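Listed next as structure tokens is one chain, alone, in the form predicted alone.
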Amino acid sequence: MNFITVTPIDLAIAAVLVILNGALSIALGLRIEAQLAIAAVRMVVQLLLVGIVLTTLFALVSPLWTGLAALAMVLFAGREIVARQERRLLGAWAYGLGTACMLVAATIVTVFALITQVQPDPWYNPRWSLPLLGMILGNTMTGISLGLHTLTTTVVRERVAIEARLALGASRNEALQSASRGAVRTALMPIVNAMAASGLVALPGMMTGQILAGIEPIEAVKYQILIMFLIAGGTSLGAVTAVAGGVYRLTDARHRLRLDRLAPGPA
């Protein structure tokens, strides 16, 4: 199998294109150059931090050191999910309910991909179960916290309209149901354009790395339609399930209207 291996020197050229946008900015007058500079050194520290992490891991195969690698994991992602929100949730709900969601989608769908397709000796082995959650783990966040984030927004521009259907005899769930399918449309909707662009007018992440490093067009095309399903799986088990817990929240046993549970908007 031939690849071409990266340089540094290689890095160091193609960040020339970030010095470049940099000086873009302050020939606009734009002023995100700084905000720039600490995005690129930061994806450079986290992204050798994450090599030097799981060569450690590839090397140890252990269950217990993969599953806290994979908490961790969900755990930050938990943490972006909330940092999305325009109305969060107050109290444990703004982080718990995100991240519980993502956990048992992201969860679920891994274990299930590497027992019936992809098959690896040990199952748990952190080369495959690692990057598998990866890539479910982040499109399940984003899905959350667009699912989350169109709900609260929802509820509160159209609080009239659902405290007289509330008044009129609907329970939660009917007055809510209009928000809930939006919030989950939108939730949605990044994986379906992202299946309906790929290949024709894109070539996803994963494919092109794979080509990239060797494998067969053909091959690469297989694992990436898999990885497409798995996260489509993902992300409408966690905006579904995060959704309806956001309407539970925001409503009572008395199916009452709770955006006292919601943390104040910005000015």
Contents of the next structure:
Amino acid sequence: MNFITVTPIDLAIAAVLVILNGALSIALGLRIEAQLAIAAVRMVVQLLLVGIVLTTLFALVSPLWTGLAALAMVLFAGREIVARQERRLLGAWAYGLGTACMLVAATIVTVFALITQVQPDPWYNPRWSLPLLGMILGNTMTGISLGLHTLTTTVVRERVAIEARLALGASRNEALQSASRGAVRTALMPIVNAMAASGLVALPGMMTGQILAGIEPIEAVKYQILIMFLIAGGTSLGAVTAVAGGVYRLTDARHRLRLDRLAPGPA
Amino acid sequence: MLVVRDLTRDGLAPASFTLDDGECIAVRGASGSGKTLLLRAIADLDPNEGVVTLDGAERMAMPAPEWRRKVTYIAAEPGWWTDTVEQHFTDWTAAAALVRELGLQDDCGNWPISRLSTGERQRLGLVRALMLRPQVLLLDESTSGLDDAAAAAVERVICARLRDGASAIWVTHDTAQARRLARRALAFDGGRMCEEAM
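Alternate state requested, the form predicted in complex with its partner chain (shown: the form predicted alone):
Below: every chain and molecule of the assembly, starting with the one above.
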């Protein structure tokens, strides 16, 4: 394996590019130099902290600490889902629905991959479980937030048509079928595009990382294919359950449309 | 017979009345006075409280979709959820006679919804609801966008249904129309309802 270590000096040289970006911003009056500096510093600090945390977790190989780290990742991702909603559900549903669906979907798919394909020893070994979970979680999060966003905005936009169907005796699932199908389709679009474009338009980040770390390309490719399948599975499961939960919450047992359960939209 | 007892919801004071088979009650009042809220509450389209029965059967005892097929709300501006007219009907051929009676063109089934005028939408929305053969029609300004001839055609169709035993609650701003169709009216003012003779 040809592994080339990156030294702090190498990083400092690369950082010159960001400094040049800042200089460009000042020269062109873009006024993003402060944001650029803060973002760059945040990125360095966050990644160094993650590096330290992962090193510790990899050394411990503890089911408790691995589980807690996984839970923290899910909870942070849940916050991101809420932040991306234009019309969020009111109350605990805003955070709870997306987070719960992501927790279930990402856990099932990650554990499935760990015990049937990757098979590390022990099965929860954080060196494999946490990066796998991270990749699946990131994509499932995008799928769920896109799905919920599309569902809520479509239901608000199509209120008259949905209520017309309800008034004619359609059930809530029948009346919201078109909205929920559109929401799941939108949720799956990024992974479908990513699979279709893989290798032709872009070399996926994980595969590139493995190749740079000295892994044979064909081995990196096999890992990437595995990850893509897992992401597709996790995203579908998460998006379908989140959209179904959204339909459940946006209607009631008397098959009424309940837009009063959505927070007001932006002015 | 439809019996409404202490029906209330946000913006609507408790309302009670009965509607006999074959009867039409007119609903009058200024815009925003609660007329539409009443019809939607009877159809159970919004959260509400109170007792509503049809021929002795309590609406909460039956699934809401079944209730709404018997007691059907027809909005002033009907909603459309797909591209062409006939896609909104389970049996477009069976609707042909009603379509003609209401003065619509025979070939309008394959028209895109975007081609329809306000009046055509209103009449097709009515046909769509009448095809369910509901026992109670909740008509929300069903002739507001129509010319005199089309409005008369709608009245004729509804009167035929009343003769067959259906009943109707008809929101209208047209006093002459209310007099033609109903013997009594529900008058609304600021969410409060009172019954009056025509």
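Positions refer to the first chain, counted from 1. As the structure is a computational prediction, the values presented were derived from the model and not from experiment. C-alpha atoms forming the largest set that superposes within 1.5 Å between two forms make up the rigid core.
With the core held fixed, Thr251 shows a CA shift below 2 Å between these two forms.
Relative to the superposed core, Ile225 undergoes a C-alpha shift smaller than 2 Å between these two forms. Relative to the superposed core, Ala213 shifts its CA atom by less than 2 Å between these two forms.
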